[in-house]
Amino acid sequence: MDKLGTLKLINVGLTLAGAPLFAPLTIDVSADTVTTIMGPSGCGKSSLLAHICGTLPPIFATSGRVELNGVDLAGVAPERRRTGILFQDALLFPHMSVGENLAFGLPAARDGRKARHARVETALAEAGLDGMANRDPATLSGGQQARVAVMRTLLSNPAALLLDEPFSKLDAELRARFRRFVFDHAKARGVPTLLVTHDPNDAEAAGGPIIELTLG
């Protein structure tokens, strides 16, 4: 039986209109690594992440198997897969405060209100955003919004973290700091992480295996 904290892709392929997007892909993403997928636009990098999440449009045909912690994800509803994903945009809920955005990431209420509040405050402190629970997300800088998005995803206790070029809109200095923030938090929580990027600096900073996808 596979150890916990492993995302496996076994001969995974995607086809659109009868044409394969990339060669069948087999990789193991363990909890102590950030694995990077690179390749030209249109080769199916983001579609691959959508397939793992269970949100790939039915226009695509798929093959192979995706396993998370030894469980085959075929037929598992997206909301039950425990895959967290970050995009280029933070996608915070504009009608919620920063604290409410973070609380939204918490699993269905089993703890009391005080315990949930404490978890939100701890997340804010980890993100360097103490005292900002009642702020409107629109009043935060781009980097602050990005950190809130990361913490919201991690509070949902994902079994795997998928990164769809979340650093691409940040300037070089902020990009390097935020990249390290994400990687460090994912590794500290033992979450296998799969990064999609065009930037070789992202791949180098990730420090794990690099897979190059080619068209067709």
The other form holds:
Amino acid sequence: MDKLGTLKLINVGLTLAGAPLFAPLTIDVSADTVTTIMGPSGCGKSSLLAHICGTLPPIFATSGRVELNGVDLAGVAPERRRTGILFQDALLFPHMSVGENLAFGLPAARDGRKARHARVETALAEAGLDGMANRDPATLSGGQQARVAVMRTLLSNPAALLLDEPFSKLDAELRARFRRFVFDHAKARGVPTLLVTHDPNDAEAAGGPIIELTLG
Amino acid sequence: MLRAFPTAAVFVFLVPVLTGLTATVFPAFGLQPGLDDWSFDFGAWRDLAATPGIGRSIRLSLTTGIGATMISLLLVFSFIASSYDRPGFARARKFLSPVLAIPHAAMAIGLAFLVAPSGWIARAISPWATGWTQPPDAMLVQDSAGLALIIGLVVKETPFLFLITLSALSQANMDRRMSVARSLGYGPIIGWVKCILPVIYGPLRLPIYAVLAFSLSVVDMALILAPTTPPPLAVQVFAWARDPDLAMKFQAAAGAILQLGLVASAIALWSCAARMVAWGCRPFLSNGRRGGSGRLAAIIPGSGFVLLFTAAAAGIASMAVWAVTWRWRYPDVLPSTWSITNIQRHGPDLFAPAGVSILVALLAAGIALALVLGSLEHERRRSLTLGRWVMWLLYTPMLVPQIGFLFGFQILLIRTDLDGTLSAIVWTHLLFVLPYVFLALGDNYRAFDERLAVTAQTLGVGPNRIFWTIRLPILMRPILIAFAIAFAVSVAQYLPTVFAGAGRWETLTTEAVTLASGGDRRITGLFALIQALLPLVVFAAAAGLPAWLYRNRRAMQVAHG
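For comparison with the form predicted alone, kindly provide the form predicted in complex with its partner chain.
What follows is the whole complex; the chain from before opens it.
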């Protein structure tokens, strides 16, 4: 993994039906920080992340450049961008076990089934979920599901991590712990991380640059 | 690649309907394609007009078709209005699919076994109430007014309209609207009629027209339940089309066009009447009348539904009883000698037609599922939103009477040497199967939580693998249910099998219809019973398989039903 990976937004703007959602945005998200974007709901925060992932519906018009590790992402298929994203909901695949969910994130590689299995077990242990590989995700608590979702994304070896208000559904105590968990893991792997939130506490905990989205 | 799917689906639809209609119109006016004789000739129409009893045939078609549609619709609306918040509603939902899955022919035979002078109902009340020791000489089935046919149609069409209305209701937010109406002091029935009915009638229009068109042109049920002298128009046309005398083909073609006109006029009439009712009832919406609790009024539609499900169940039961009967004296309620001899003797005769039924149904349902899934995935990837014309296109095979274009389509099949082949049968079945699969699957497919797909994509997985590993497994339940519906629709097809199969292929349905006109109830009962059980077994499997596969996945058991 490129330890010095960066995610760059250069003059990025989104327009819906001719109306810009926010003023063009230029950000450098470096590998050792969590950068936070704040703004009221409906200002296009989530759409910006979808744009970075390449999953923005075509009704939006876009301008500017998104670069990941120096490569322009325009025209790159979402599955080739290596932009991991976490949403409010854990979105574990309901038909797979916890272990299968994690293995789904692992890239197919030459390492055999045993090695994959071991990596899944390690990830579970890191998330404090030892031995839960065969569990039904629906039987996990909200906090446990959220941690599985994080590990699944990290196992896919993302070049950037996008967080779309992933803490907002958790209660206060769980929230602080889970935030720590995500930030620590992101920093440990040196993945540039972009957090979108409307909660000032999240931004403060992220400890990185804070950008206020202003309406365009 | 994926783009080919919608094109193929449209091709499957339009080719038989359009070419079939064209090939029906020509002979109706004396034109024989290929004979280079291009002079119009109205002889077929003169013959048609001179047919004894043709006026009565038309009237019979209209009264039974419109009558059955109106009764079914009133029953569905009044039942939902009076029972939507009561336990009977949930129970009715549960019984819906099985009744819907029973083929028309089997249902008609079951009903005939119940209401015939020598049927179960007469036996149950004889001789103590009626004094009958011999079956009375009354036409209780095939009565000249077509009442038996109306009952048969109502039993089959009510569940269909109920299901379609339920899906319209879930889109119209019935529960929330009704809470508002109730909190404003409206009783359930008046509240429903004022706040829900006007909203859902629009989306229900096409399905209602389909029921109307079907009821006006039904052949298999009519062969069993309708009077014979004269029969409804569609049955008459069917008889001419099968007449070995080639000259009758022209008259059959003219009759098929007349049948088309009949359906078109009935739909136009219905649409005008509905507009007038809507216009006339406008002041009623805002006159402030709240209506009562409606508990008393609920009794009629409630018992209507109970009667309907009971009749369906008793019909199946009577077929089962006949299948194992050796001797059954009148007016005994049950046979005096039971025996499986009948099954031993005639069971082997079932294998060939059952095999054809299963083969055709598997092929038609499988192809339909592939076409629909491919089209839906194409629609999703291109973010297409389908226009209203797609719904009209989907309903085309259900709106155009079967006899109206199958007759012409058969002529084309003969010319292309396809008639009597398995492909021809599967194709014509596909025409009627495909719309149901699309209707059953479309909403579920579009309601899929796209964030799951986005998540998979950002994990580095491409759209094709997402389709196979995420979308299909999560949608397995609705997909299998759609498959079961398709299977049931195919098994029930009578006319398409007869026309495309050129009489060379016997299915359980064609056998059951043929046997029903014969005398031996033991054989008829056996065939109709197997015909009814086949789709039911597939339905049970379609419901059971995902439940078993995902027995350890809680979120798969309710949320994605």
